[in-house]
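Only one chain is given next, in structure tokens, and it is the form predicted alone.
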Amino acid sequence: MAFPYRSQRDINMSNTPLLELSGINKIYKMGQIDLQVLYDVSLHIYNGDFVSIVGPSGSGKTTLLNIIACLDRPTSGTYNFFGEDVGLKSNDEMSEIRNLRIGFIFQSFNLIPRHTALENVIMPLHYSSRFKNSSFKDLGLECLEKVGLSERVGHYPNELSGGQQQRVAIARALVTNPEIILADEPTGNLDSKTSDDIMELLKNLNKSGKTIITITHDNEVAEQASEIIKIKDGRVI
């Protein structure tokens, strides 16, 4: 088995890691053919680590952070979640990790355009039965405000520039208060200067005590993190 990454929070401190991943292999079945995309990977996540996976088109990048997000289970290997063995869990107990414990940044925002920046941030808020409706409103001012948008609160997605509807897929995903925030090709739709302003958001809140971890095909995003691992052809290199 390859020797796991270990980030420099795992070299200097003893604690459980918040994800670690041994041994993990993926394969699709495609007709008669099996596809391995992942071979073997292994990874110790810590919390407050603020972690870039780097690595070109068809790496595997995006299958790791699939399997790490809870949306699709290894083919083989053992993925420990807060110390628990995530392939034990149900689909529901997948879910709820996934609704409460991750929250997730998407290259294309995904923001639905007939709601305003408020109502886009407490959507999550609904899926789940730990919120007052009654809170609602003031965790999404909490959240935007955060994110250095208090004054449109109720734009629309199409009355916000790229970066602002950046923000606010950043201020959705904090809305729960997850102990982990997935980025996939978080600046991969801005300009070089909006990308260096998410950039600079997501390391203040890996600064605030957020683990963060960004799926990304560029270098220079990829060294804004504090730790790299670059995948190749489903390695860890």
Given for the second form:
Amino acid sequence: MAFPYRSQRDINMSNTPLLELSGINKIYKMGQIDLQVLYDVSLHIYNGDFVSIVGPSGSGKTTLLNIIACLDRPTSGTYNFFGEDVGLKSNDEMSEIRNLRIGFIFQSFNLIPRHTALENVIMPLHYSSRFKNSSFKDLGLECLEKVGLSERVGHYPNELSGGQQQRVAIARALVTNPEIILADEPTGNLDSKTSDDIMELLKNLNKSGKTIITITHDNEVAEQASEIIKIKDGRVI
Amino acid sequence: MIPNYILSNINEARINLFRNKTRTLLTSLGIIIGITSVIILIAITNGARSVIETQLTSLGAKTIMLKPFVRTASGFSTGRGQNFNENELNLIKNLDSVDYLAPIVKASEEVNYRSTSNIIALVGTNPDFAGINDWKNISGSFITENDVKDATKVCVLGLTNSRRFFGAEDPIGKKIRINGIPHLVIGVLEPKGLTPGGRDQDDFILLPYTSLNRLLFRPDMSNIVTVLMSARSSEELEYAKFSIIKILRETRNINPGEDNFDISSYEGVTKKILGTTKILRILLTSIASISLIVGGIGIMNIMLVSVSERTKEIGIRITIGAKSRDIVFQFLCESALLSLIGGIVGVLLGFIISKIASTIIGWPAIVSLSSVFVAFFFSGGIGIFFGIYPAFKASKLDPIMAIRNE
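In place of the form predicted alone, output the structure of the form predicted together with its partner chain.
Below: every chain and molecule of the assembly, starting with the one above.
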């Protein structure tokens, strides 16, 4: 399979994985029945990777993404995040990881409707003591400029097109300068032209050094990635 | 300075509450009614208290009476303690807790004006007498310090004597004879009517005590057997009595139990009556508090609605890094602000209504600063207390489920 562009990993030649999942099982208890969603998943993601996780719906890819995102804990198995075992982290420490080291992009953008673009972008900064309040605005504007939305800072989400909303969401994902961007079907709600623009933006972010993990069932999107992880019935294939 | 973290949360709460003005107003209505009624009730009972206190003052509730101790044997007086001298009276007069001090000299002598003649009770005193029993002039003036100093031959008539000697005539500027010596009438006192026992409280003539002593050929201080004083307030009555006793024991060099003076007051009556208003206030305030609790439950209810409406938003916030305490704090700020808005409106409404009520019922409504502060703290506290459950509920949401909520 030919990758459309050279991964950042080839340039870095880094050998220690950023994220390391080994033997991950996830079982949901549904009353009396145990529903196993993930079976013995192991994977390594390196700094600078652009990974696509693909699979049909119900395959467990969202559960896997939630575990990678530190939103959920595996039933068994270990997950090392930057060399540290997430299983040993408290909920607050997991919140901090999500706040500072992971940027989130969703299919439905997930902006807060009564806040302006800029206010949405700087929201993660409120939840960390690392940033000074006086720097919030500059950081937010800087990120909006990166996604080409300098003109729209004062607009509310309902005044923006889908593509523009997704750009605001990307700016929000970038504002704490995380190493990893997690994108859950980032183009699922967009037309093909806008999808291409958003994918271009993600590729550029990858070039600038961000590790990008996306889940999708759109092959066109998946093929943009430097690595594709296929998942079916809870197993990596 | 308030940290920015709190400011941004308050701002967030403000945006949410103002987005839904009708709901905010309706929700805080319970608190508004509660705070309004607490403010009105406290204002009106305070007003009633001050009215009662003034009435008690005119009945002598703050009055302290000092007399030489009278030794008795088998019901007969066998002698009495020494009279009060000027030095002792000056020391007592200088106490902070004592407002007025009036020496009293009493006599009954023949008074005549033209053809009318009668034996009348004479009271020799000083200007403080008016303050102690709340005597006011209906015409003319009262005895002055200079009258006392110079033993001026002036007198002030109780209304009964004004009518007795002058009828409808204006007595001011006329001269009456007391034991044959002319005295200028300088004022007439407002009537106090009869005591419950049927004694006429207005049947007397006031003179400077020095003038009366001179009239009776007595030295100035020797005849002062009674001293009337008034405490600055009914609360300070006990303290004033304690201080007076201390001064007299020190100047007379006597031990407790050997007191050769007698001090008395009507504090029992005051305590009982003011105690009743206190019970009334506690009762009324606790009834009003019930509406505050109902208001608090209203706030809890609407905060629960607000949490479930914003499930998705909470999911987003937790996902991008909000900790449980961030979510708790956000919702507590909102419920506290909601309740405080009710508190502010309630204080304003309570203030306006109690002013209107006071003109209707005809006694003053006193909105005390302390009741306003209590109202603010109480409403803020209710908002926080009843916001705790919804806020914790919000913070415990599972972000994975919450973010999918539409």
